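Given next, in structure tokens, is a single chain: the form predicted alone.
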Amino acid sequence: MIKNDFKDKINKINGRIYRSSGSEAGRLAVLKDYVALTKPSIIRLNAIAAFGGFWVASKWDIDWLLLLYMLIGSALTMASACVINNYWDRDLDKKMERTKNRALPTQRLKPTNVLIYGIALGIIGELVLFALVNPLTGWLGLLGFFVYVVIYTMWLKRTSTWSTSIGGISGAMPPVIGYCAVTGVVDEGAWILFALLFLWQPAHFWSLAIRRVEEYRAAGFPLLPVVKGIPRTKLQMQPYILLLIPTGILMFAYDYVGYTFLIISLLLGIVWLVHTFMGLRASDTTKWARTNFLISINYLMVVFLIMIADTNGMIG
């Protein structure tokens, strides 16, 4: 511990010396810092999924200026959101072995920064929204970082345990939002994605707390596993996973996609299902949190890509 904290210490320093520098390397540092903040894997995922609504709606007739535009303005609200709630949490992420070395928590960058940075992003992926794409996924976009921002990060992630179920609402709008792109209305395929969304979120956060949870505990964030315990967690998580499996027979009856991600959206669902259920008796937490996690990026990436290839059933 004491070797991990001087090694901190250390990289901390080197991190001011080399973004004081003012050397190409130094500015390169500082970008790096910047794009973390905007949290770039989650960015990856939820554009993955902003593309799949896209092309469910498009039935293969796609608009692809239209396309980036709704990638570019959605990826900049959800960018913008992340940017602030990494501004709003930077204290008790100091508290966590996960979030420490993050740019904020070690003063590599100044939280006033921070701020105008997420509140820019936030504005000019909103107007790409507005003005280039239509004003329902300006709202939709809205309403997502308003209930991430707010609700979530601001409200709920330090009062209460249903932080990350109603904080699933945000994380579900990007599918709606390239969904609503196309047809300008929330009709049942909108409400079939962002169920497909909703329901896939707190299984899938639940898994990482509990390898987690005596970070989270320390740093005082009243999650499910914290307040409840991890048994009362893995039978939680089931009934969101178990109800996943009538989305993909919904997209099927539908007519969004055909057999194939029919098949697969199933298969898939049973096998996260399956490996939760055997979580109640598990002899090693950690492993099956860790196995159960990449179960559930696994099931959402594959998901998307297959509704997207077999689109009004264009495989097989």
Given for the second form:
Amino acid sequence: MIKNDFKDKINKINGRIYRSSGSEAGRLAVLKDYVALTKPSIIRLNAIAAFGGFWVASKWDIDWLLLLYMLIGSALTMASACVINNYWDRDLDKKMERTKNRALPTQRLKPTNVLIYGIALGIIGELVLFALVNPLTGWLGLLGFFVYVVIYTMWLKRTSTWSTSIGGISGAMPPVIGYCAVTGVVDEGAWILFALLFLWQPAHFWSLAIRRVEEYRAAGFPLLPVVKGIPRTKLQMQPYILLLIPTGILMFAYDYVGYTFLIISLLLGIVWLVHTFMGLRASDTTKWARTNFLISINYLMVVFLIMIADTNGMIG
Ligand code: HEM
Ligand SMILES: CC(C)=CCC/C(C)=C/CC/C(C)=C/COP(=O)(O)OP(=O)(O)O
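Previous: the form predicted alone; requested now: the form predicted together with protoporphyrin IX containing FE:
Now the complete complex, all chains and molecules, led by this one.
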């Protein structure tokens, strides 16, 4: 104990604020930081989407080992992308309340270590996808990684209001990876799942961006509400949600799911659309945006869980 306190002091004297991992508590805190860098709640929801894609393509005839490999490979690839996003954004993350306490902006971890960690996760994830799932899922993982890390994080997030829509291509990859792990081809089912996630994302993210518009402005991110204003952003969410609703109809029309999914996805889509529409006249925009963000998260979770339960019209 005394030895660890001494180590911490030496670190401070040397002007370093990297945390000592000598004590039990210190090691646990470092571990927590490494886990947080992977953005676990985003990976969790993305993993549900990948699982849903796999399940729908399998039509209840599940290859459990393949499912496990697909989940491990895609989760590690996504974790890698999120860690490298944290690495790249470490200076900008200092400027925002929401992100300023992360491990890199506070200098609790060394950037080089984080970069190595991110690359290692990506190499293992991609090896799992290429070797144990199929090459198509490996390429789709690489595409998702490239769009999120290079196109979104390194380029558009700092320069254009298009970051959200184009960045959505990467977020739409997980269910496609799950689906293609089974089919080995990109067919209409893969495209419908892609469309579902792609169309879901702008309203999800803009709800958050509206709530935190001043933070994003101060940090210099040219997001839609920062550049074009909140009323325009509220308006621009609507075509995405409107187009999202037919993806449920297409899933049904192509016989992937039954009536239960059709009805629930339609109802949820309509609830979200109406709530978004009401945003145009909301008196408390912050409160409205918080609810809209929560609806987005719950919409996706429920739609994918029902998709899994009602694959092939199992519920009816
Ligand atoms: C362009 C695409 C996307 C952007 C820009 C985006 C942006 C964000 C941001 C900045 C947050 C942080 C919220 C906060 O700290 O309060 C967030 C939260 C979240 N996002 Fe997204 N997101 C995108 C796509 C996705 C996708 C594809 C998923 C999953 C399928 C997802 C799931 C989540 C979840 C679950 C949260 C809540 C995290 C928490 O509570 O810690 N997002 N999103
Ligand atoms: C297959 C593959 C690798 C797909 C990638 C999927 C993926 C991780 C999508 C999530 C997109 C996302 C969290 C954007 C937020 O980043 P941000 O930088 O705006 O968030 P922040 O400000 O909280 O860091």
